[in-house]
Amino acid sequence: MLEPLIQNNVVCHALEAMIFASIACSILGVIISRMNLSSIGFTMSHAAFAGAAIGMFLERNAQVAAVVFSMAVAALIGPVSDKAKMAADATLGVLFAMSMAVAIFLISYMEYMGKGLSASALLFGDVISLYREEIYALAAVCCLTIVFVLAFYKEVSAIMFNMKIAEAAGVRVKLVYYMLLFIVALSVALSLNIVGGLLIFVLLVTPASIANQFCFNLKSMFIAAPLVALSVSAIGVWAGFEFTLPIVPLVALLLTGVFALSVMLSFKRRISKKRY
């Protein structure tokens, strides 16, 4: 897609894998935040993590495990939080503890059986090493979240200021949760061999942040996460490349130095200030 403004075909794919994980993953940080969710983040990073140890254990393609066991696991929040009488952060909580127990199993059995597994590439990432495929697909899954987020937009800034009373509205809140988890899920376990299980947390959460110091209102926060992101990013590949960073790592780290100075500079910190 790039490969005519970038020749070098490593860095060209980097990028562009990071900016469709990046766009993916901001957008429905946004979401997630404003509904107080951001467990969903780090519950769906470690069910695509435990979904591709399994695909390893048996042998078996790790990525689509890893959206199979994410999908399961999305599957699920909706009817154990319903049939144990439970809030979705309890839930959220009991399913990243299991996620992450079957991994941690799976990786230490295969590793005392001595099967050479490492798992590095799905703890934090790698960028240098993609298929063209992967990153077809992180680019359907980008495009399919700003769909969603353009489909049901009423639908969802209702569900973030109230779920019951939008309920009580006549919104389809059950459909548009699903669905979001659905997307989560498949967004999460697609970015998992780009950004890692353990640091694809910060996608999803960091730019929602970063724009939520500066916006005050929910189509400015859709539109200022995915740029902070995609910057970011963008900033990240290059430098990790031009000085020899690892570069999932380098970008989670600006991000954080970006989101401290967000919250230095932020408008409404002066604001609440001047109140007081």
Given for the second form:
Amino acid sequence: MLEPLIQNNVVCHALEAMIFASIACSILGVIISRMNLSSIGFTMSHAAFAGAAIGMFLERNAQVAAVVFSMAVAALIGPVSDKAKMAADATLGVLFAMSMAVAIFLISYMEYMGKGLSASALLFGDVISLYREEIYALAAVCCLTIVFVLAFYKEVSAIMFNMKIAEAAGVRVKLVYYMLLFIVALSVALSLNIVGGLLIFVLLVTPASIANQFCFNLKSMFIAAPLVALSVSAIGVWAGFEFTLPIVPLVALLLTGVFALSVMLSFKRRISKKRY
Amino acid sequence: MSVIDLLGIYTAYEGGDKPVIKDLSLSVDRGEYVVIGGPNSAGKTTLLESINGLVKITHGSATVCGLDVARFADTVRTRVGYVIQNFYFDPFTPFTVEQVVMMGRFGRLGLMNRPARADYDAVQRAIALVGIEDLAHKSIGTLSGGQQQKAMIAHNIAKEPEVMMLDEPFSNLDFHAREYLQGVLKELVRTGIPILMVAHAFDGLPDIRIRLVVMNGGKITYDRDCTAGEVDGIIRKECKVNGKC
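Alternate state requested, the form predicted together with its partner chain (shown: the form predicted on its own):
Expanding to the full complex; the earlier chain stays at the top.
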């Protein structure tokens, strides 16, 4: 998509992937951070990790298996929380442990059987060796995220405000919440190859936290978070290639730096010194 | 036909060894002002949440606005206003009072439909009725507890409900605000909307016919009409008779 502007294919693909992953994850990040569901990032990333391990174990496409397993875990979060009367965060913890156990079990077993499995790409990501199809899939999930937020903006804003009040108002809370979980699962599973399971958290939480320091309303947060993520990712990709640095950790560090700066400069925290 | 018709309902929470509400029957007609009192854990909040389907009814039947609550809980909730008991909005909540009041109409708007002119007008009317015009554009998280409570009452009035239920709605309000909002509720009753209000403090009740329902141990122990001045005394007496106060 950016080929006419960037001659180098590797740089071009890395930039495109980071842009799509940044936009999708940061928009979803605004929702999940407000709902105190930030741990969904590592649960989903480890579910995708376990799915990839299952795919490799069954000698099937690891990416497809990662998406399928993440969706299965996403489908469990809501009903398990409801049935067990647990906070979604506790359910996420249980599913995170289960996913990690499945992944470690299969990786160890495959090593024992003499079938090596390199987990480093899934854990740390590899933004410079991507297939076109992976970028198209990310672009699609990025569009899906934007369409979801635009189409269900009022329902999403109501459940972000207060789930019980939204439910009492007659909003179809469960339906929208389950759809949200599915989209998060899809985004995380598809971003896993790029940013890795360990750093996906940065794209989900940090841009939303930066936007929260300055934005007074939800609409501006939905605009500011992806803009911040996109700008920092683009700078990270450029600096990574220019100075031969690992791109994703660089983006993570840059975003954390911007967050620290935003906390210091946030006018939302300013205390009025007026005496009248 | 009554707006609310509960017939022998039982409600239990998962893990609880006893039902919270036991064999309770209650009919509420249009224009009734029902005050629900009783000791803690009498089942007052559970009763309200059984009426709008937030809590599952295990036995018996509940019909609200002509709809079976067990089958049409989502639709019932779009037609029943419910001011919940406890809420806290942190200072970083990214919603203004006006936006929160508009959320009251989201259920009746249906999935994916955008608010129209009529919805914005209903929101403005609700804000004006509750007297919080000056707070409309302020972030709800920056308001005091009492102001947030007023905003939540406006949120439910904007819904244009057929029944209004309030769970200790005046706990954070000063006497003047209580009197003012009781006047607002009196106006709703005058238009035919039945009010069901759970309360522990009864000062400032409006000077209209009040139906007092006293609950104890998940059952109704008293259900008669009275005047505003009699409410407190009757509840004290009923609690004493039933050994709880």
